[in-house]
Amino acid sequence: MIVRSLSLREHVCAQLRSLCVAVGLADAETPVSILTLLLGAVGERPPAEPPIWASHVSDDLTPVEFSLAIDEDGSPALRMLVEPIADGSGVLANNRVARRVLAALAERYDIPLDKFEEVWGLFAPGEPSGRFGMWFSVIFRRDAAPDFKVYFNPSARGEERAPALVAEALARLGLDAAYGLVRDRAATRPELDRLTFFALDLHSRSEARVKIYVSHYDAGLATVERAVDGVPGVALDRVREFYSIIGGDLDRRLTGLPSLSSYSFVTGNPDVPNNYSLYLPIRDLVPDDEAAAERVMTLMDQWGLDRPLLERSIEAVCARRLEDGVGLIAYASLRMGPDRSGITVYLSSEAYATMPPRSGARTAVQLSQANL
């Protein structure tokens, strides 16, 4: 008798089912198919084989991360991450096989472009550098059509050139002034707070946003009170809270994995930002993901939000023990401002390798560099 391992597509699909039963999604196919177009033939290789690409979606190199979104009203939302992926080859083959799976999501939900067109030569270079070149993101809401995302490299001409990219890119989209409150505010410290993430809302709405993520290396809350002072609608005490829960100590300086600052800028309106985000690398700061659990619950508690609906999050995604890895639960966040404030937690599908609980100083990624 031939025993047939499950595919990566049937992987996270069955996990991305699940998901979508734990938020209370009535469709569950749309979201599906949608990760399945996403994978392309990437997705027909089993996990138990190396993956061919070293995805940074993830700390095993899956190229699908997932997330729950909870406002702070209670509504949840669930999102995907997924970096499509070619041959192996490099950043250029993947990024043409984004292009084409761009197409056909565009073609199937009416998405418009005009504003990617705008940006998307300056992130695709002939030789891009970096280690990605373009990520798409879906959010899945109640009783609502899905939202998509793209995600560009910052760092596709080199690291030294990404300050200058990401402000022309604000520029082409009609907001010059917004890089100059990011670098003002987040981007201070040479070598140490570094341009990550370009993200544009791929839909029409007056809503759409261009999104700036910059990574905070050697941090504490004094680098997270400076890149959020003067942000409309945001309480430094839910700051400080967050950040001692989620941190475990209001003191504690982040010297691994990096914490990450994030705006979100309104064509029309690009003096002010109108929400913030701030993400910490939960997975970096606790022994293993019972911890992670515990300390995101909390916060749950103490904010009135619904407990049991992350339980079920995490039963739809692992199958194991909390205490027996790390890194199931990557990061958590917060998002302050008029648009949807609330928290963020980010869940690992764990295809390819699940990361031993922690027992000295290595990270999550070392770990995952050895295992892989």
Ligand code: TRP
Given for the second form:
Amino acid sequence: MIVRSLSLREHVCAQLRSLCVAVGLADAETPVSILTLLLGAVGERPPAEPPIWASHVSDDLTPVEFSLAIDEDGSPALRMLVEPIADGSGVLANNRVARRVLAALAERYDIPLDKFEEVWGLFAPGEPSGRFGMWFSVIFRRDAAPDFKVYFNPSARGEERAPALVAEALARLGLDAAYGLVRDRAATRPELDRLTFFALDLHSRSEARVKIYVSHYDAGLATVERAVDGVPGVALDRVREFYSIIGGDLDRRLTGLPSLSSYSFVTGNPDVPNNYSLYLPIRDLVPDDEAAAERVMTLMDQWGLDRPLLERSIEAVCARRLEDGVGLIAYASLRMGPDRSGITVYLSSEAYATMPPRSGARTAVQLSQANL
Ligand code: TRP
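Right, the form predicted alone is done, so what does the form predicted in complex with ligand TRP look like?
Whole complex next, starting from this chain.
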């Protein structure tokens, strides 16, 4: 039971500890200490007070989101996405704090920063625009050291410059050809397909990836099918199955929150993406979290994955009944590629707020208004 007088740090760290148990990670202390460091002073504020920064990490502005990634062989990873926040004054100050925190983490976990150094300046101008500057994600697996990722904002110099910025960042990383490949598949509809994230794996193993995300506004399955066209290791029937189960209907067009595509590339091999992922904003497609969980479980059954793993993880973060809100399960994603395919379920902390369910009655009203 989460008590209101906890600090934000206590609230999210309690969730993280429970998630570690749910996923079978023996060591919760390392994850908790990393989350504490990433949150910084903001973590000491009580969630009952308004947030000093409107974090885009989650709908209720909590700067932390958890996710459970499950490979097709059933092995899980626990992940968290965190936005370092300074004093609430803006992205410029947040970026400064983010770099300080990364330096501390790099020293503690021996993180190579060469690729980060190569590109961060592009995404961190003196007058940044957009809703965020840098986010970090940390990935925990059984019997392995944590892995770190940084997310940059392609719109940091204005949305119209996002394509040029992403192309330049890719070029600096030796991936010149990658941009055209993403553009031709996923960024084909002006205004409606937008470059939203640029992510770097922060480790020096050979599979260190650069990942480009495109949001698809007002899009249906055809946009997704075009996006996956020719990506090695992608099974179109799997994509359709995922789309119909999570979206609820193969013909569903997403006119509210966008779906996203991401492509990852490995340095030195710009001509083929080594992974494609599709993200569906399930929270926008269901009446409540009970329905969202049911769809994800149906998908897991199809894949022969362990329902109780997800049930335990949901219980770890959520003290309320699933039908009493929507947005706990923010996204579901399908990841496909030659080496590792799987699904990922994004779990909101809801430290600040729970979104009310869309009741049948309200849906009916919205529909009749839409028909006017
Ligand atoms: N909340 C943001 C969004 O919905 C960022 C985000 C958090 C996100 N987790 C995500 C985006 C998972 C895509 C997939 O865009």
